[in-house]
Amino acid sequence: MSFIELADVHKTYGTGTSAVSALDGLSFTADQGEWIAIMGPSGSGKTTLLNLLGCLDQASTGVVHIAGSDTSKLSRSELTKFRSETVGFIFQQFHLVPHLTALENVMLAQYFHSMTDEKEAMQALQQVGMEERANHLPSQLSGGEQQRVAIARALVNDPKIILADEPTGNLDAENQRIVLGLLSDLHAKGRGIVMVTHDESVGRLADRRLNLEHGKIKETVVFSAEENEDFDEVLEHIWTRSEPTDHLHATEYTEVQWRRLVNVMTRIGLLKIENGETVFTPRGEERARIVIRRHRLSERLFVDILTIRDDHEIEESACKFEHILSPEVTDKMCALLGHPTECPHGSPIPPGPCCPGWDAWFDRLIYPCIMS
C-alpha cells in the first residue's frame, strides 16, 4: 500500500439544495518520501484536500488511507492523536502565538504531542538556522524568520509527512529561496511533502504536480527533473568540474533545482555522496562519458565542418543536437571527424568503440559498472 491512498473521495458541505461539493470523486496515491504539489484555481478543492490529509476534517464518502490507517474510521480523539504523531503543518500565515518566543512556539507543538523537551525544540530551531533567535517574539522576527520557526515547529515531533499551505506566499524572493532550500533538504532526507501553491516555479520543485479543478484532478504532471535530458546536463556539469578548461553550459540551475536533481540521481544510482562531495557511481560515470563524448563530438562537427566560431552558438547548438544522436550515428560522426581527441576548447573527448584506446576505457569503466 502507498503511504497516501485516496479512493473516490467526496467532501460535501451543507445539505439539500444548499450543499456544496468541495471534492468530487478524487483518487490518487503517493509514496513515502514523495513531494506532491497541489495547484488549481480558488475553489478547486486544494485546501479541503489538505485538511483531509492533515486529519483536520474527514471525507463525506470514500477512503483516505495515510500511513496504513483509514482515517475515515477514526474518532475525533483518535484523529487528534494520529495528526500529532504523523503530520507536520506549515501555513502561509505562520500561525505563531504572538506572546510566546520562537522556542516556546516550537515547544507548544511538543505539548500537544506528548511532553515538552527544550533541548529537542532547540535542535529543531538549529535545523532551520534559528537557534540565535530562539528567545525572540514573532513580532521581533522577519516574515522569513517566522516561517523558519514554523518549519521547526512542524519538524519537532518527527512527522512522517509535512503539509504546507502556500509556505512561500508571504515571503520576498530571498526568504522564499531559503524556505524552499529547507524543504528540499527535508525531502532529500526522506520526508514526504504535500504542498499547496499558486506559484508555478514553486510547484515545479515537486516530484509530481496535481492540478485540481472543481474537486477533481484535471491533470497530473511529472516534471523534467525525471527526464534523461536533465540528468545528462547534471552529469556533464559534474564531469567538467575536474577539468582545467572553463566550459560554457547551455542550462544553468538554481541551488534548489540542482539539489533536487542530485537527490533524484542519487536515489536512482547515478550519483553518490562521498566525504560531502557529489561523485559518480560507476554507472553514472559511464553515462557521463557517453554524454560528454556526444557533446564534444557535436562541438567539433559545428566547428570543423560548419565553421561556426561563436562559443555560445556552438554550445547551444551542440546541446540541441547531441540528444538526437544514437550510438551508431555518434561513432560514424567520430570516424568522419578523424577520431578527434579534443574538443574545440582543448578538453579531451572520451573514446568510443570505434576509437584507438577504447579497450582501456572499457576495462576501467564498463567492467566495474557491470560488477556494481
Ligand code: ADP
Contents of the next structure:
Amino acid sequence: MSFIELADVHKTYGTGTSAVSALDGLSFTADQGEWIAIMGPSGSGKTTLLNLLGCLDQASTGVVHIAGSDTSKLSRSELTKFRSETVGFIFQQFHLVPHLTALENVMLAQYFHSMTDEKEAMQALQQVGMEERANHLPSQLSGGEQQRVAIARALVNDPKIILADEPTGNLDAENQRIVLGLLSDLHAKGRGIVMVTHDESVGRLADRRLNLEHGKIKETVVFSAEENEDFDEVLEHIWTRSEPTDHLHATEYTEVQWRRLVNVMTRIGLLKIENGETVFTPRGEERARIVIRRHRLSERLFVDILTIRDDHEIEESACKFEHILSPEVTDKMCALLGHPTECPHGSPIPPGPCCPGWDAWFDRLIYPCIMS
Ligand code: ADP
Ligand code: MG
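We have the form predicted on its own; now please give the form predicted in complex with this ligand.
So here's everything in the complex, that chain up top.
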C-alpha cells in the first residue's frame, strides 16, 4: 500500500442549490518521501485537498488513506493525534501566534504533540537558521524569517510528511530561495512534501506535479522541456569531467539544484551512484553522447562557417542549438562540416550515423547501451 492513497474523493461544501463541489472524484497515490506539487487555478480545490491530507477536514465520500490509517475512521481524539504525529503544516500566511516569541511558537506545536522541550525547539530553529531570533515576536521578524519559524514549527515533531500551502506566496525572491532550499534539504533527507503552488518554477522542484481543474486531476506533468534541458546540461557536465579540456558551461548549478537534478535523474534511470560517485547509466551515457555531439557540431558550425570567435557567444549559441536540432539536421550539419572529429577546443565529437566508421562504432559502443 502506498503512503498516501486517495480513491474517488468528493468534497462538497453546503447543500442543495448552494452546494459547491470542491473535489470531484479525485484519485492518486504517493510513496513515502515523494515531493508532490499541487498546481491549478484559484478555486480548483488545492487547499481543500491539502486540508483532507492533513485531516483538517474530511471527505464527503471516498477514501483518504495516509500512513496506514483510513482517516475517515479516526475519532476526534485520534485525528488530533494523527495530525500532530504525522503531518507538519506550512501556510502562506505563516499563522504564528502574535504574542508568542519564535521559540514559544515552536514549543506550542510540541505542546499539542507531547511535551514541550526547549532544547529541541531551539534545535528546530537552528535548522532553519533562526536561533539568534528565538526571543523575537513575529512582528519583529520579516516575512521570510516568519516563514522559517513556521517551518521549524512544522519540523519539531518530526512529521512523516510536510504539507505546505503556497509556502512562498508572500515572500520576495531571496526569501523564496531560502525557503525552497530548506524544503529541498528536508526532501533530500527523506521527508515527503505535498506543496500547493501557483508558480511553475517552484512546482518544477517537485518529483511530480498534479494539475487540478474543477476538483479533478487534469494531468500529471512529468517533465517540461525546460527540465529536459536541465537534464541535458547535467549530462554534459558529467561527460566533460572525464576530459582534459576545461569547457565553458552555459549553466552553473547551485549545490541544491544539482542535488535535486541528480536525484530525479537517478530515479528515472539516467544516472546512478557508484562508490559514492554520480555516473551514467548506459541510457544516460547514450543520451549524453547525442547531446555532446549536437553541441560540438554546433560549435564547429559557429567557428568554421560563421567565423564567430567569442568563446562565450559560441557556448551560449551551441547550448541553444543542442536542444533544437533534429537527428536529420544534425547529420546534415555533420556532413556539411566534413564529419569533424574534434570540437574547436580539441575534444572529440562522438560520431553519428552519417559518419565513416559508424557501423563499427555502433556495434561496439552504442548497441550494448540501447539493449541494456
Ligand atoms: P484553491 O485552493 O485551489 O484556490 P479551494 O480548495 O480553496 O481552492 O476551493 C475550492 C472550491 O471550494 C472553491 O470554489 C471554494 O469557493 C470552495 N470552498 C472552499 N472552502 C469552502 C468552504 N469552507 N465553504 C464553502 N465553499 C468552500
Ligand atoms: Mg488555496
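Positions refer to the first chain, counted from 1. For the two forms, the rigid core is made up of the largest set of C-alpha atoms that agree within 1.5 Å on superposition. Since the structure is predicted, the reported quantities are computational estimates derived from the model, not experimental observations.
Residue 83 C-alpha relocation of at least 2 Å between the two forms, rigid core basis:
No.
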